[in-house]
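Read the single chain below, which is given as structure tokens and is the form predicted on its own.
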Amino acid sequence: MSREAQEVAWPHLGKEIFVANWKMNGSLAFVEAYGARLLEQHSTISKKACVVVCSPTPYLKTLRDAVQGAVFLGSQNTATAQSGAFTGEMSANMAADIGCRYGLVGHSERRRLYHENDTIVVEKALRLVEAGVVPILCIGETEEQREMNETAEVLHQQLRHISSLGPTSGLIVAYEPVWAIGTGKTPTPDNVQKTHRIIYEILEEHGLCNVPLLYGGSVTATNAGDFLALKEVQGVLVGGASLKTDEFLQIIQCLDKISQASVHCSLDQ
């Protein structure tokens, strides 16, 4: 795939990525108001930011109409099949048809509550790739695994099938330590930096280079800048804080503050 074709297929190239995961929250009124606010503030969003909103499936079309292309849509979940007798499922083709450019796979809640193992996760990612949708593959360790110093082993395990996606899938990986999701607990920037370096080494072992790596897990407007300032972090996956439109916008605006700080540092040197 040429660079020009990649830029069309993967709007996140060369940008910081901000993903909102609403989980099972919202209403029609909420979606319309949220979309209107994003559209209203679109001109204030940095050109260096790629913004993706993953709403519940029933609201994707409403969100699409509300944002009018101001941000990209993402699916929260898709099936391992593209069609057939799978009552209640949404295929990757359907997600693409409704306007999704991105799709979450492997979120810890899907792994824990719906027993999705690494094989299922990579199958879903493959369906997304086939449909022209960029998979955002979530990985991360539990608190028990962290305390047992098993983080690197767990990440290797979760990424062991990753090479089957191929080098031109537009893949994004999101590191979300399970113990930090919705708990208010967050690793230090130093810990995130070290863990992301481990993940990059794993990806390189599978022949995958230049894969954007996001951090997720209790990301807020207060701490987002600390993570985004790390060269090993190319964006954030935001859960609860993304339900507050203005806080999500503040998280995106952290990018401008970091850029300004970098300019000042360069001038001072």
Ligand code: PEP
Second form
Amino acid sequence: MSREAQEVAWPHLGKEIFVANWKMNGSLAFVEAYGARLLEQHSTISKKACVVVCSPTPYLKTLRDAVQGAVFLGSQNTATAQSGAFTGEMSANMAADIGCRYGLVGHSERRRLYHENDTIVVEKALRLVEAGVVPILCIGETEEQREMNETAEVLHQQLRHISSLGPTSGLIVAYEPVWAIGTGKTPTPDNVQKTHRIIYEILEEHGLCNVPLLYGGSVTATNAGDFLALKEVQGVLVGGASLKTDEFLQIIQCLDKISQASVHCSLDQ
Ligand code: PEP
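Would you mind generating the form predicted together with the named molecule now that we have the form predicted on its own?
Everything in the complex follows now, all chains and molecules, and the chain you saw is the first one.
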């Protein structure tokens, strides 16, 4: 794929990525107000930022209409199947049809509550890629695995099928330690840096270079700058704090405060 084609397919290319994951929160009124605020504040968003909002499925179209292209839409979950008798599911094609350019897969809540294993996760990612949607693959260890020093092994496991996506999927990986999600606890920036280096190595073993890595887990306007300042971090995935529009905007604005001028996409760049 030429660089021009990549830039069209992957709007995040060369940018710092900010993903809001609302989970199962919000209402029609909330979506309308949130979208209107993002649109109103659009000019304050750095040109170096690629902003993605993953609203609950029923609100994607309302959000799309409200933001008028000011930010990108992301799905929170899509099916492994393309169509058919799968009551309650949304296909990757439907997500693309409604305007999603990005889609979350492998979020720890889906893994834990809905028993999605690594095979299912990579299948979902493949469907997204086929539909022209960029997968944002979430990985990360539990508290217990961390205490047992199993983080690297867990990340290896979670990425073991990743080469089937191929080098032209536009894949983004989000490192989200499970123990940091929604808890107010975060790893130190030093820890994130070390873990991201491990993830780069695993991805490179699978022939995947230049995959942007996001950090996710209790990111707030107060700590976002510490993670974004690392050259091993190309963006953040924000849950709870993204539900407050102004806090999410402040997180994006951290980009203006950090001195890091360029976006780094792999260890050897
Ligand atoms: C998430 O849902 O992916 C997440 C990181 O949540 P929080 O920011 O609330 O920890």
